[in-house]
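As a starting point, one isolated chain is supplied in structure tokens, in the form predicted on its own.
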Amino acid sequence: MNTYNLNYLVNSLYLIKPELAISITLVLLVLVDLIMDKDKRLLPYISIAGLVAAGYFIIAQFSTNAFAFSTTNTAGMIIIDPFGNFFKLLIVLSSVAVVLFSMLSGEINEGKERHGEYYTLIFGMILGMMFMISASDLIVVYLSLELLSLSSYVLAGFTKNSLRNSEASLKYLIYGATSSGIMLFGISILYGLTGSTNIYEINSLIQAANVHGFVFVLSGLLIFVGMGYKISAAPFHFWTPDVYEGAPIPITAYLSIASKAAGFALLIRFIKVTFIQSIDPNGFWHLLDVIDWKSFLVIISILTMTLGNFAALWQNNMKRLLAYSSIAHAGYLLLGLAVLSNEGLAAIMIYFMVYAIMNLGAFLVVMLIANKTGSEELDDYKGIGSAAPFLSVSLAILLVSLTGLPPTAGFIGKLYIFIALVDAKMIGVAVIALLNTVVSLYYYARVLKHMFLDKSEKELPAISSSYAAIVFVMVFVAPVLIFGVYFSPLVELAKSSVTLLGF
């Protein structure tokens, strides 16, 4: 290896410091688990320290634009840019929240002897998601997707003494293996047509060779299947309600935020980089005329939000209700992508920041109530407003935000999606999204009715929360209220992060 190649390798490793921090933490978790066989108390603190280190490196290189692991004449396999760093930071913050969730979770604490495997697998997911977000080569995309998936399959069935956990893990594995196989087939077709797996090179080859035809469209749609599965887009959403209901609540919350964020980042990068032709002064993307992504994404987003909202109307389990809610939110997010503009991309980022806060908060309250009552069924929420006033009011605020009503942050997230749709003259689609929001109001209000208006058939004892739990809940409730009024920091961060390397 000559000096130039050695220096380039060192520089590439320097660019992936966040991923290296996660990898080192993963190895450290394994070693500590082996050395301290009976005492698992240090594992969550090591996990948080590793995430803080990774977050520091992400912030330090937030404005960096560079390729890593490339030869002199090709684009790199890994991209470091503000767009990727935004989603990495979102995943790190979500991961810190989930580690703290796990420390408070009755389900996770029942299996203390397996905490080493638990935290190691979470870091396997984090590593897979980070490389997914930064990948510019379809082989790296597939490998990182598999690393994420294999870790999450096991975590979905972490509670071995629960039949529904085992069922969730098996269903997740079957659906995941099928979708990744379909995606790999699409990648192989695209490689056969272009001779490359690098999305920057594929873009250049498409423009130079004027590649068209049914086979090319088929390859793009097959690749979308793997990404659509990760973001719970219809009709690839079938795994979501069963897995969300069966998995431990911290893992359900994690899948609803971090896994979805990584999937969206991958989908946005794939469409924008592979098929971009130009970006006009107004920030609208002009894609190559090979696949009508705009029409396809509009159809998928409408189908996703409508199916998610209407299916949620009939749910009597809080985790299943929030699962269908997350499917509906994926539909709203896809609308931001369907606009095909930088403003739509900024709207997605604003929505994701808000969605992460309110959805994690909702799952936290559901977990704390389940710890006390042993149930996630909606019927058992009757009268809980008087038994657990703090948790009930907190959940009410978070559900109002998930609906998208002012003065909560959820309203701001949806507002920017609607602004992007109106600017793109997609008024009809905006009306459909607005009607879906009205539908979502019904099933969220149904939860509020059970908590505050219905009487429990049995007398409920007062449910108290620890000071740690109260503070943790307020960490999510307070931003929902603050960003509903003062949201300019969210908007500025999103608009500064829409830059993808080269575009």
Second form
Amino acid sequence: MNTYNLNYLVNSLYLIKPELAISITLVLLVLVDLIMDKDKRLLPYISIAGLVAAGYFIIAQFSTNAFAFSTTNTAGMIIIDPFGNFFKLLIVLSSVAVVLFSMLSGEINEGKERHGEYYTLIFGMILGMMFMISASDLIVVYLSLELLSLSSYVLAGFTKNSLRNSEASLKYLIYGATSSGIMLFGISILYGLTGSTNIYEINSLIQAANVHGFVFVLSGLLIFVGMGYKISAAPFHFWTPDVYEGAPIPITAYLSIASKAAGFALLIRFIKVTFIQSIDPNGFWHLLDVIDWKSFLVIISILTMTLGNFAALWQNNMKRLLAYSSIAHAGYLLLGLAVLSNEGLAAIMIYFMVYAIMNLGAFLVVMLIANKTGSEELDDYKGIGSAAPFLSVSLAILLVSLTGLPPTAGFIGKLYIFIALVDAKMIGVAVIALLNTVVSLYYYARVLKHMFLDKSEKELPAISSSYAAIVFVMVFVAPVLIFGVYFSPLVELAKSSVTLLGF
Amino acid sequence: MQNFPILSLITFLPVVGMVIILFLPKTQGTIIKSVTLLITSVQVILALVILHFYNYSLGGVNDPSTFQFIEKFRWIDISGFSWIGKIKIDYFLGIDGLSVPMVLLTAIISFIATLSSWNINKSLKGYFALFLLLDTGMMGVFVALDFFLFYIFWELMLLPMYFLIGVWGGPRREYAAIKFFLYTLLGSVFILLVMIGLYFSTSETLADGTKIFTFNMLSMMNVHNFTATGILSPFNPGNLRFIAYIALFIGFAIKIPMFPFHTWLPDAHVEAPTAISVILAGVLLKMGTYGIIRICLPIFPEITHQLAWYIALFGMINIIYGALCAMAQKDFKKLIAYSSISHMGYVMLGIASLNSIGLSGAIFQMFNHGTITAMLFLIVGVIYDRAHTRGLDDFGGLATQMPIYAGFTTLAFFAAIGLPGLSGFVSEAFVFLGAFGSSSIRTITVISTLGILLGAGYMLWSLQRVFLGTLKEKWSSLGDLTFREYAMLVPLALIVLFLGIYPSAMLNLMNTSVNSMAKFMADAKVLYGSIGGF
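Please move on to the form predicted in complex with the partner chain, as the form predicted on its own is already shown.
Complete assembly follows, chain above in first position.
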């Protein structure tokens, strides 16, 4: 047992270089904010520099498999593996996008004097998410989840002077506090049963003891509540539309992608590591029959996508509509997990990459339109197709991709989910998911209808976009089209990232 | 010529045109139209080149070596982990006697529809860009031999069609457009599911001896490529081929459209602008029956045999029901729309016969229906442009006012009825001959012949209502055909006449392939029977 010597600690620190980069940037942001009291223009650039550094460190150690901060020789507090690095990279990239969004956002730029806390809180979120992704100890899970949550509660209400903003923040806080409380209760039960908070140790304990029983199921489900809240799975999704509608658009985009990605990474790691028994050569996971995760996840995912899609049909606010659509997408993603196989995991990763691109793009266009028209109501989108042809055609492509029609990347994401389902012989579930896609077409097409088919009651001035905005939108639209016809890179990346440490 | 990528050229040329148009300024209407016309004329020329170099003696259908103008290379190549295998998708184009008529038809109809779009003046940049995208989707469906590629093209035409109806259509265009969109997407998600199922049931042996799953349609047609445990493999006793067949068939049937999935068609047609109606009836409906012939029949031959009677039955319902509905219409365009449903029923009847005469009749009928119905919709467009009404009872005695127009209309109507000497007659005769030759569906065939009678009824009746009798005062200023309308109607009329007098021109084209198909289907009955379970 030489785990506590200094060398070991330093070695562990080497493994969390990306997190260190984020922490240092966070401190730097606070300092710069204090020193340069009047001029806040530097902050986003510092943020981007910090993110680039973190991204570099992640790529440098992408295929590393190691424990950090180990208390025993078998398991540590933090895991570094390709799976985690994939999600960290996704979060860093979407953070870069969100920082750039914030620079273009009218809402955020109104509160210029508080930009210091804005970027600092974003980095608080990033740090929370990164630790959440690589946590292998339930205490670390809980701490990082709280770090993420507390930062995002404040960010959701960043525009203080708007009423719905404060409402969003408060709702988020109440729901969040409740669900993390429930999760903590689940963790404490699990600790009481096994005597450990490390998921690797819990796994070997329940493998050996062959445990069963109601209390185990209860603790698993209680822990799921906390994660289900983060990924807005039904029935823990009620906060999502209100918060998405109320929060400033960059934060909404961020919550719908990064926060969800971190939640999914945590959920996957928790289920796979804690309950795994073996993986067969075909990549299917055989879980311990403590909890019937498969049926549970199938039910939750069908519930999530159906509720999300049907509720979206009636929405008249773009942000609310995209909120329900993101709930529905969480349902598709959960289906990938419900397959309980490496193939399903790869499908989730492919879907996430695609989802991040198209959802960020859609929020960007909504934000650019809102900057000009001052509204996110669907009724104000009438006739925008001729007033802002570039933005509306881009939004059309992104919405088609969200529907999952070829030749866009969204189709590839769905295709891989369905491939995983059919391979696992879950045909009935696949049929329900496909019918859901048809339902989703209706509300996405409704946006198209408002943009292109309807005439505006009032005369719309032509909305011109700056070159920076055009290039930025193209950054999201082009990959949606390119990956739609040539998706090998996505699949290769996903396949090289499915390895979780130890499995 | 066989090595020149002419199929890629004819398929993606419209996309090139679309990109050019997107870079043209909005105000240059004439240039935009001219670019589209140029692209579609080049397409017609390319189609004629294909026809010229096409080898009539090669069959195709399930034999990759007898497909022509083949282009095949790896498109997606993911070398795998043991647990997912290797995913390889081919960019695989090729044509045989089943697709050549459709390629020709698509080229001709696109050209005619461009001419017919000349009077579009509402945001025409968007119109022609979408029009060309639609063109690529249609052409691609008929030349793709990889199921994945086929599906991409199949879905590609959804969105342009939605906008073309929704933006440039009539008063209820939004309803019609979304109805079309939802219906067809519902159909295609079934196709997607079956496609994935087939992918996991079909393996292909690579040069190095490893087996991989494949989307190659031709591999799916060879029973020996099916894996032992695939869910859609006939070797798997618990397979789902029957359910999959029905799902796939419904996917295609929605496009035909087959009763009871036909309700989107009258709405779409009535609201769509003339050119889009022409495309819709002329080409899009054929994609449904083409899909059945290209995919349902050779990949699921044993179930096709099982269900042939039902296919014929639904064909019969389409024929009779479509004709009866047509008879009740007061709107000229709706009448033609329902007559389309009726005429597509003949195609299904021909397919259900599963013999070479019936199949030739089906494919020939697809081509003829494309040209004749395109003419009929153009004719409706001509009168609507002038009178701004399509009510059959609003007219009367137009024959004296617009004699040449009346002449073309009569020709098109007679061709639709199936008068000897015009193309419609030959194909309908072949369909009935073939279907009558198949003993199991003989009764259905006999009942279906009623459709001809009903067809003659509603066609002649509308001819009478519009052209005969006394001319109403308010129509005394209507002019006869313009030069552009001649340019649209004359080529189609010539095709109808030519194929009526000399049908062999088209029949020879598909003869070898249709024979291979009929033989394949007959052999498959024995082959799949020996596997057991059927």
